[in-house]
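First comes one chain, alone, set out as structure tokens in the form predicted on its own.
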Amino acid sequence: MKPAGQCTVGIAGLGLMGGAIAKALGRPGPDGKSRQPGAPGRLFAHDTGAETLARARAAGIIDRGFDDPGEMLPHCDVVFLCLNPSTLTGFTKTWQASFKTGALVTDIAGVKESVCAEADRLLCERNDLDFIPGHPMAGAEGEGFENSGRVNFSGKNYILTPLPRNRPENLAFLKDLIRLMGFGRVTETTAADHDNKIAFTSQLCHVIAASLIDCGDDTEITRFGGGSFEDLTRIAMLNVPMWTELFLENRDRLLSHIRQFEKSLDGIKALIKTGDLPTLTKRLAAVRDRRSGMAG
């Protein structure tokens, strides 16, 4: 892979996190005008959306737009699918063969495991190309390129999963990448381990905040929050396409964690509705002392 400031950089997906790589790729540098050290040379995007295509480039985000991919790829050194995982599949499959030859692929989809067999099969059919498949940890409620400088980058964590056959100079291109966009932790890890992982720390979160809104009808109940309710229900404003097609592409890993999460909660209620103060101390005690044990 050449140096970064020679390579070309292609988003397909222009709306909330493909927008949100997008300007933390096309920062401007100390001197305001050009890139900040490190960036790539040039940034295209593909969306279906003209609007989208024409305000990122006259906001200077991007140097160019398509909204065909099929004249896009062809020119890109470096490509981040920011689709779906059901439209990364059908989209990896109709533009294979535009794919600049020797292109590093990655994606940022919220499940692993389809994703990593997509990427062996095109790695398969194009030996050429490299795809390193990962998942950015960093969003914002709401969705689409208008809420995409919500999104913040800042120390947040960023998954890979790489595949046996991703070359090591690719993965350490990538790498830089990902910190030149301010996240501040690179795990590698298995796409199983993700998926369960992710089941947990995300989809789950999603299921709560959700059901939380779900099971009240106050639309004034906000007037009596402090604080708590917001932080809990802030994701409850979520991409509706997006999340349901996470929850059942991995429903089993999702289903054991909300299984284990109403057992807790049952425990919980018991203690309550008892009214054993001893036992509830304790066990609240316990959860805040692992919450406090956990690193950051």
Contents of the next structure:
There are 2 protein chains.
Amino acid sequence: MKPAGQCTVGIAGLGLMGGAIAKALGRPGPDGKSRQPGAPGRLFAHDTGAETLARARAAGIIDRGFDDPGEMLPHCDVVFLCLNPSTLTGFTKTWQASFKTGALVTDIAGVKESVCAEADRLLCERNDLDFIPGHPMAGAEGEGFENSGRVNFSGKNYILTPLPRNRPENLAFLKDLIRLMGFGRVTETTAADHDNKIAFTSQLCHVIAASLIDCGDDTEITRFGGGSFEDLTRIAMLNVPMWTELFLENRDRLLSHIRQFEKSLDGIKALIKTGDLPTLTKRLAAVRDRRSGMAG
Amino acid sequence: MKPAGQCTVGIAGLGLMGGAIAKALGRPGPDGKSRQPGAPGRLFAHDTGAETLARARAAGIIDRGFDDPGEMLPHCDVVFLCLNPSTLTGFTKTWQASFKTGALVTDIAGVKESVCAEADRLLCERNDLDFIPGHPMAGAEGEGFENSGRVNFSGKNYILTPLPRNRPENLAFLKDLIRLMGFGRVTETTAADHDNKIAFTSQLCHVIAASLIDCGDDTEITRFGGGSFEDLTRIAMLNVPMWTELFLENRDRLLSHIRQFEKSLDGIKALIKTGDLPTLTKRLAAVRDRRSGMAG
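With the form predicted on its own done, generate the form predicted together with another copy of the chain in the same format.
Entire complex below, previous chain first.
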């Protein structure tokens, strides 16, 4: 891969995440004018919303916007597919032939095994393309480009689920772009391991937040909030179409984590019910110590 | 009640919350030296830890520390009982006779009905005292005075569960002190309503956070966290003795909220299991809209 400064990076889908990635890659460097050292030479974007492209272009976030992917892709040395899982494979199938020879292609889908296997299969038919599945672990309430300014990448996690045939220099190149965007830890693992852990840290948490809002109907309840309720339920303001997709795409793993959680909840409930102070104390102390041993 | 500047406020228990209240009431005003306008003239504190008192005194947070409540209470026009529920009633029983005539007494217990009824009964035997139960809706990880700097009162909720015989001028006086500490909304309600709502916004959330940590054993899991898991489980680093008390003191209400939550979780789980996309979408959209209508 050429130095980033000579590369054209294309972002397919200028929504919440695509917009945030464009802003992070395109933001000005120390001098406040030219881009950061290591930033892509040119930043292109495709979106179906002409107005979104115009706004991004006017704000100097992207160098050029395309309503037609077939026009953008042939220019792009690197492509970020910032699409919902359901549209990802359709997109790669339709535009397969348009990707530039030798392009590095990556995605941001929150489920990897099913979605990426299919996208990879399609892109593989072009054996000159190097598809490296990825998942930036950041988000924000709301949807679309207009909310993308709320997404904060600083110090956040980024998961990569590389494929055996990925070219090491491309993997290194992608990691440099990821750090340029401000991410902290970059973790490499398998798609299966990703999907299992994400079902716990992300999907289960969203299901819990949704259930917590679902089971109460007093919108004035936050008068009685001390921060915990607000923190636990903020993510209930979710991108509904995307999260329903993620839940169903990763259904079996999510369901098994829900069952695990229900078992733990049931165990603690039983200790409260019987008023077993010593055992409840021991259990909560173990929980406190385990959480204290975690980052974040 | 005299103007605050002529009052002595005594804090019984200089732990996480007592320490935070002392710091908030005693912090310097605009000139950086003397206290804020409306601050108590003198700030006293009792604690069983001599070292804690010495540290607070040395830092200029309190004017005087007492290891013996019997020495402090006769000086105090206003007393904040910053004790765990279990010690609150014992303290009021033991030191009942030492409170200053006409003193305004308040507490910070997270359960009001049972605890305050008993404390009130004891203090009532001194019909010159005015006990106004309260609950500052703020906290922090950790325990004790050494962690009290982490507690942030700014804009937070404060619940008061006044008794019919409370003197209006004392209630107004206490509200002024609460606002002086930086709290935002002050809500007055009954002890029963408080306990029911807190079981949902606070205790249920702590039970959920604890269960979420309890059901996983990978301390490296935060490598896969995008913020939601961290936000949902931070409160699992709880003050174990106090929270076990709160759970058991408010057991019936907490159990009924846990059951409600389990029902909602079960409903959403069923929709994921059957893959009922339209109903799941409708349910999550309703959740998103309800949460968006809430503050915080």
